[in-house]
Every structure is written in C-alpha cells, then in structure tokens.
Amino acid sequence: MSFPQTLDYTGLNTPVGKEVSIKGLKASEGTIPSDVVGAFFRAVPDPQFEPFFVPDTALSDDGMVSRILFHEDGTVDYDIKFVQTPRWKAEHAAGKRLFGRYRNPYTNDPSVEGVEGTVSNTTPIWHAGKLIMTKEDGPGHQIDPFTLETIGAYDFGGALKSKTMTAHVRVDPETQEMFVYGYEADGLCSAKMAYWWTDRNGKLVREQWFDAPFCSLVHDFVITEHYAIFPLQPTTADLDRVKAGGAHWVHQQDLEYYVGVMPRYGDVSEIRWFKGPKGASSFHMMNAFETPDGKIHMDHHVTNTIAFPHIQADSGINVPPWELGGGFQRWTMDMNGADDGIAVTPLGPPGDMPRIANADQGRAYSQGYYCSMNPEPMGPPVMGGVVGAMFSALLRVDFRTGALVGYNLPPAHGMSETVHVDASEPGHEGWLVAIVDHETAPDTYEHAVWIWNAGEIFKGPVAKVPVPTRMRPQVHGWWVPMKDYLAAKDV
C-alpha cells in the first residue's frame, strides 16, 4: 500500500497494521517491581488501508487494542488486535478505505452511508469489569479483556440515548461511580451534550442533555466531590461547512474558552458558564478539586492556540510546536462570586498527558506527573504520535512546595503517556509505566516498556522490558490491577 509521505504516516507513524501475540517477555534491565502485576491496556491508531482524502490525520486511523500483561513471576505478555467496529468491517470486506475526510460523512464512499464511522482508537476504559474502547465521535465498543475480541457497540444495556461517548471518563475513588459525557450527542455538529453517571456496577443512573454555547471539541472533562466540569475550547464545528466537504473542526482564535460547572448529582439547568482566555486550547485535564472558600480549581495543559497540525491548517493557523506558548496551568472559578471570569495560575512548563493516582481523582492532591520536552534537546525529536513529535521528558510536580523535577530521555528516544500503578508500601507514590521508543537509525526503531518510581523519576527507570515487534504510538492507556483483571472473568 502507498501511504502519504506526511507526518501522520512516516517515521514512528509508519503504519504497521498487524495483530501480534508475544508471550514470556522479561526485563533486560532492572527488576519489575512486585506491585506491577496486572494489565496495561493501550489504544493504538493503525490504518488497514491508505486514505483517499489527503491530507489525512492519524486520528482517523483504525483502532487497535493492545494489552501488556504483567504476571507475578516477572514475565510479560504483549498482544494487540484491531477493534472490529462497523467501519473496520465494511472496509475490511471491501479491501480498501471507504471513509473520507476526518469526521465528515459527506466525503465517504456512498456504499457506507449510514454505517457507524467511529474507529474507537483513543482510550481503553475499564469499569465494573468491562473494557470499552472509545473515541468521542461515536459509541464505545466493548472488548473481551482476555481474548481482545470485539464484542460490539456498548450502550449500557440499552439505557444510553446519547450517540456519542467521551474518551475521558472520570471514576470517583470512593464511590467507584463513573461520570461520563458525550458531545454532538444527537448528531453531527450539534451543540447538544449528554451527561450521565453509573453506579459502581456500571448501571446507568441518570442521563441528561443540555445545549452547550457552541459545538466544541470537548475532549476531556473533570469532576470534584460535588461538581462536574465541562471545558469547551474554541474549536468548533459547522454543519454547512461539513456538508460542503470541508473540515469538521476549525479553531476560532477570537472566541473565548468556556467552562461549564454543575453539581455532579444535580440538574443540567444548574450549569454555570465561565469564560477563559480567547483562543486558548487544552485537551487534557490533570485534576480538579474544591476549596472551602467556594472555589473550583482545574489543572490542565494549555496552549495559546490549537496544537494539532491538521486543525491548524484548516483554520488558517501556522504556529510551530515551540511557539504554542501556554503551559501547565490552574484555572480557578469562584462559585460564590458573581463574576464569570477565570483566574489563571502557572504551575509548570508546557506538556501533556497528565497522570495522577486514582485515589486523588477530584480531590485536593499533592503531586502529579506529565510528559514534556527536554528544554535542552540533544538532537531532533523522535517523529511520531498524533501531533507529529514524541515526548522526551517526564515531569513530577509537587503542589505543596511548587518543586518540579524531571527525567530527560536519552537522545533519539520518545515516550507515550504513562499509567500509574499503586504501591503496596505505605507512603510510596507508586509507579509510572510507559512505552518508550528508540530510533536506532532512520525509520528503524526499538520499543520497550519502562517503569519509574513515581516519587523518584529523576533517577530514571527501575526496569525496562523490550518488546520485539514494530509498534505504533498509542493515544491513551489504562492500568488494571491483576485482581480486578481476573475478577472480570465472573462479570
């Protein structure tokens, strides 16, 4: 097949498209901590067929679900399979790409009219013993966590009415309820949003719909103990533009960033909208929490404009990654005040893919972790991932002291998002696990699982497990402890 020679399909992003199973891998350096026993699920975009609309984006590639299984005996298994969505099945049967421009059904081959177009390539979600592969433009797809076979679209036992489900749910650490939303809930380019939550057993408790100020690319959201928070960046969709064969998303630099706040068990009529900086963009929130003075604090990674190259191009924006500005910021909304403004506090340098311990979700917290870039690069970045370049540093921020420490990867190395693994030892911050890619020569790569002590990331990895097969970058991942993984056999 002949893929376009663009950032989305060259370098580390060169398509692989193979289902693989490798058993009995072992650490080549260090020792895998005894706490790291369980399943590391990853969402990996990888296309079956080359696009017929150019330029395309890796965000449109078929979803693959990857499982890295850590056993008690220190061995590791690696498996990856395609998520067999209706789109995957239709194209697989035809032997070619049938879906056109990113999230624009008016550019598809007529043979797939009415076929669900999601690729479920963004986040593997684990809740109540079920594994759901998600992408925010359609329903999630349930996966058998043991065989990685696709079971089918998941609608919470027929209870869910929303046509879409976010790739970023939030699970309360105490109640184990899962809080979820979907934008474009009733169709293409709609400003309708759905918000729902489930009990600890995965049963949908209540679904509500509301009208957002505009149809926004709402990639992530957050909860606190008493609130649900919806961040609407000024990246908008327009149905007339889409019908004319245009881009789904265009970033509006002169439009404010909106943040909606409502009681998390309340009614959507109680949503209060705050306004942040014009043109600001953010895709991932580290956490949110309340303080006794009635303020809500949301910590996220902000840039002064959109980072994705394909959305920049469609928006008439040309800002390279090193000029995006912004950084890791805390945005504060005062629920007791009459002002709809947002106070912005810098917390750290630019980065993305934040991670916290599950127990800190929605609570005041002491530390968090995220990927970034080495401020003193020792060579060009490893090219790959959905924005074109891989991360080259891992940071830990201490909110008590403001201290920021990090670990810079060696030259020609890049990393994907980490997952956090709890430690059994009291007072231990746990472990961070991620895939690290090493470019050994042009278009030649080695891949390994690296494990860090979360409280001492500056010391470097405590273990490395090579994975002897070609790997494509993931988007997001999810860690499942072995006891929870095995218990799913009874679900």
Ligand code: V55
The other form holds:
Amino acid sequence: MSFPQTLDYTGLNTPVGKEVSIKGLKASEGTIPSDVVGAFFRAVPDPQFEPFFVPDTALSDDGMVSRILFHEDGTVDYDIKFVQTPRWKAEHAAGKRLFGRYRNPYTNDPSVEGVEGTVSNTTPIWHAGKLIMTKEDGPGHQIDPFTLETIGAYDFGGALKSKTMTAHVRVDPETQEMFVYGYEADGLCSAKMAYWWTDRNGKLVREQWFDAPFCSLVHDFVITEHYAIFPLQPTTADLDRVKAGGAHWVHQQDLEYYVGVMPRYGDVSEIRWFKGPKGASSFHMMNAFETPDGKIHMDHHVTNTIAFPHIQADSGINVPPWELGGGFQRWTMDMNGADDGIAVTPLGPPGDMPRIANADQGRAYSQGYYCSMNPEPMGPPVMGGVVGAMFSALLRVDFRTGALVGYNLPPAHGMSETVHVDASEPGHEGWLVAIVDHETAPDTYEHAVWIWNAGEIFKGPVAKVPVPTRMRPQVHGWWVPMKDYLAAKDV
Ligand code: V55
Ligand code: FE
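The form predicted together with 4-hydroxy-3-methoxybenzaldehyde (V55), contrasted with the form predicted on its own above:
Entire complex below, previous chain first.
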C-alpha cells in the first residue's frame, strides 16, 4: 500500500495495521507497583487502507482496541485488534477504502450509501462491566473485553434514540451513574443534542434532546455534583458545505465559546448559556466543581484558536502550535448572578490530556495531571499522533498551593495520555501509566509502558515495560482494576 507521505502516515504515524498478541512481558527497569494490576485499554487509530481523499486526517483512521494487562505476578500481556465497525467490514470486503473525506458521506463510494461511517477510534469506555469503543460521530461499539472481538453497535439495550455518542462520558464516583451526550443527534450537521444518564448498572434512565445555539464540535463535557455542563467551542458544521463536498468543520474566530449549564437530573429546558472568549477552542476538560457561593468552575485546556492543522486549513487560519496561546484555564460561571459572562483564571502552561483520580470527578479537588511540552526542548519533539507532535512532559498541578511540578522526558521521547491507578496505601496519590515512544534513529522507534508515582512524577518513572512491536499513537485510554475486569465475566 502507498499511503500519502504526510505527517498523518509517516514516522511514528506510519500505519501498522497488525493484530498482535504478546504475552509475559516484564519490567526492564524498576518494579511494577503492586497496585498496578488490571487492564489498561487504549483506542489506537490505524488505517486499514490508504485514503483516496487527500489530504486525509488521522481522525478518520480505523479504530483498534488494545489491552495492556498487568497480572498479579508482575507480568504484562499486550493485545490489539481492529474494531469491526460496519465501515471496517465494508472496506475489508472490498479490499480498499470506500469512505472519502472526514465526516462527509457525499464524498464516499456509492456502494456504502447508508452504511454507518464511524470508526470508533477515540476512547475505550468501561462502565458496568461493558467495554465500548467510541467516536463522537456515531454509535459506540461494544467489545468483548477478554477476546477484543467486536460484539456490535451499542444502543443501551435498544433504549438510546441518539444516533451519536460522545467519546467523553463522566462517571459519578459516589453513585456510579454514567452521564453522556451526543451532538448531531438526529443526523449530519444538525444542532440537535442528546443528553442522557444511566444508573450504576448501565441502564438508561432518561434521554432528552435540545437545540444547541449552533452545531458545534462538542468533544468533551463535565459534571459537578448537581450540574451537567456542555462546552460548545465555535467550530461549526454546515450541511450545504458538506453537500458540496466541503469540510465538516470550520472554526469561527469571531463567534463566542458557549457553555451550557443545567441541573444534571433536570430538564433540558433549564439550560442556561454562558459566553466565553471569541474564537477560543478546547477539547478536553480536566474537571468541574461547585463552590458554596453558587459558582461553577470548569478546568480545561484552552487555545486561542483551533489547534488541528486540517481544521485550520479549512478555516483560513494559519497559526503554528507555538503561537496558539491560551493554556490550562479555570472558567467560572456564577449561577446566582444575572450575567452570562465567564471569568477566566490561568492555572498552568499549555498542554492537553488531563487526568484526575476517579474519586475527584465533579468535586473540588487538590491535584490533577496533564501532558505538556518541555519548555527547554532537548531537540525537536517526536512527530506523531492526531495533532502532529507527541507530548514531551508530564505535569502535576497542586490546586491548594498553585504549585506546578513537571517531569521532562529524555530527548527524542514522546508520550501519550496517562491513565490513573488508585493506590491501596491511604494518603498515596496513586500511579500514572502511559506509553512512551523513543525515536532511536530516523523512522525507528521503541515503545514502552512507563509508570510514575503520581505525587512524585518529578522523580521519573518507577518502572518501564518495553513492548517489542511497532505501536501507533493512541488517542485515549481507560484503566480497569483487575477485580472489575474479572467480574465482567459474569456480566
Ligand atoms: C478529536 C478526536 C477525534 C475526532 C474529533 O481529539 C476530535 C479530538 C479521534 O477522533 O473525531
Ligand atoms: Fe478526546
């Protein structure tokens, strides 16, 4: 196959497309903490076939589901398989790519008219003993967590009406309810959004639909103890443009960033819209919480314009990564006031891929972690991933003191998002686990799982487990403790 020689398909992003199973891996340095026993699921985009619409984006690459299984005896197994979506099956049968431009069915081969086009490549969600591979443009796909075989599209036992489901859900740490939404809920470029939640057993409790102020790329959302919060960045879709074969998304620099807030068990008619800075963009929220003064705080990674190069190109924007501005910010909305404005407080330098302990979800919290770039780079970053460059630093923010402590990767190393693993020892912050890529020579890579003590990331990893196969960068991951993983056998 001859993939285009662009950033999306070269270097670390060179397609791998192999289903692999490797058993009995061991730490080459350090010791795997005894708390780290369970399954680290990862979503890895990897294209089955070369695109015919060029330039294509890595956001369209077929989803693969990967599992890194940490056993009690300190050995580790690595497995990865394609998610067999209807799109994957149709293209597999044809032996070539049939879907055209990113989220534009009018550019597809006519043979796939009406075939679901999602690639389920963004987040492996675990809830109530089920594993669901997700992408925001379609239904999730249920995966057998033991064989990694695809079971099929997941519609909450026939209960869900929305045609789409986000890749970013929120699980309440006390009730174990899962809060979910979908945008373009009734079809392409629609401003209809769906909001639903399930009980702790995954049963859908209530699904509601509402009209968003515009059709926005709503990539993530947050909950607090009493509210659900919908962040609508000013990146919008237009059906006429898509019908003409154009881009799904265009970023509107002169449109405000809207944030919708409603009681999380309430009615969508209660949504109140706040307005943030014009042209601001954010994809991932670290957390949100309420304070007794009636304020709601949302912590997220903001840039002053959209970061994705392909959306910039389609929007007539040309801002390189180092000029995106913004940073890690707290946006505060006053539920007691009449003002629809948002107060912005800086919390830290630019970055993305936030992570917190599950127990902190929706609550006032003491610390969080995210990926960033080494402020004193030791050579160029490792290129790769869906945005183009891998992260070269890991940061811990202490919200009590404002302290920011980081760990910089060695030269020619890049990292993907971490997962957080709880510690059994009281007062211990737990562990962070991520894949680190090392470019040992041009186009030559070694990969390993690194584990940090979350409270002491500056000390460097406590263990490294090499994975002796080519790995394409992941998007998001999910940690499942061994007892929850094994209990899923009975679900
Ligand atoms: C994102 C990722 C996607 C997507 C839209 O990280 C946005 C942002 C991996 O797929 O389709
Ligand atoms: Fe995401």
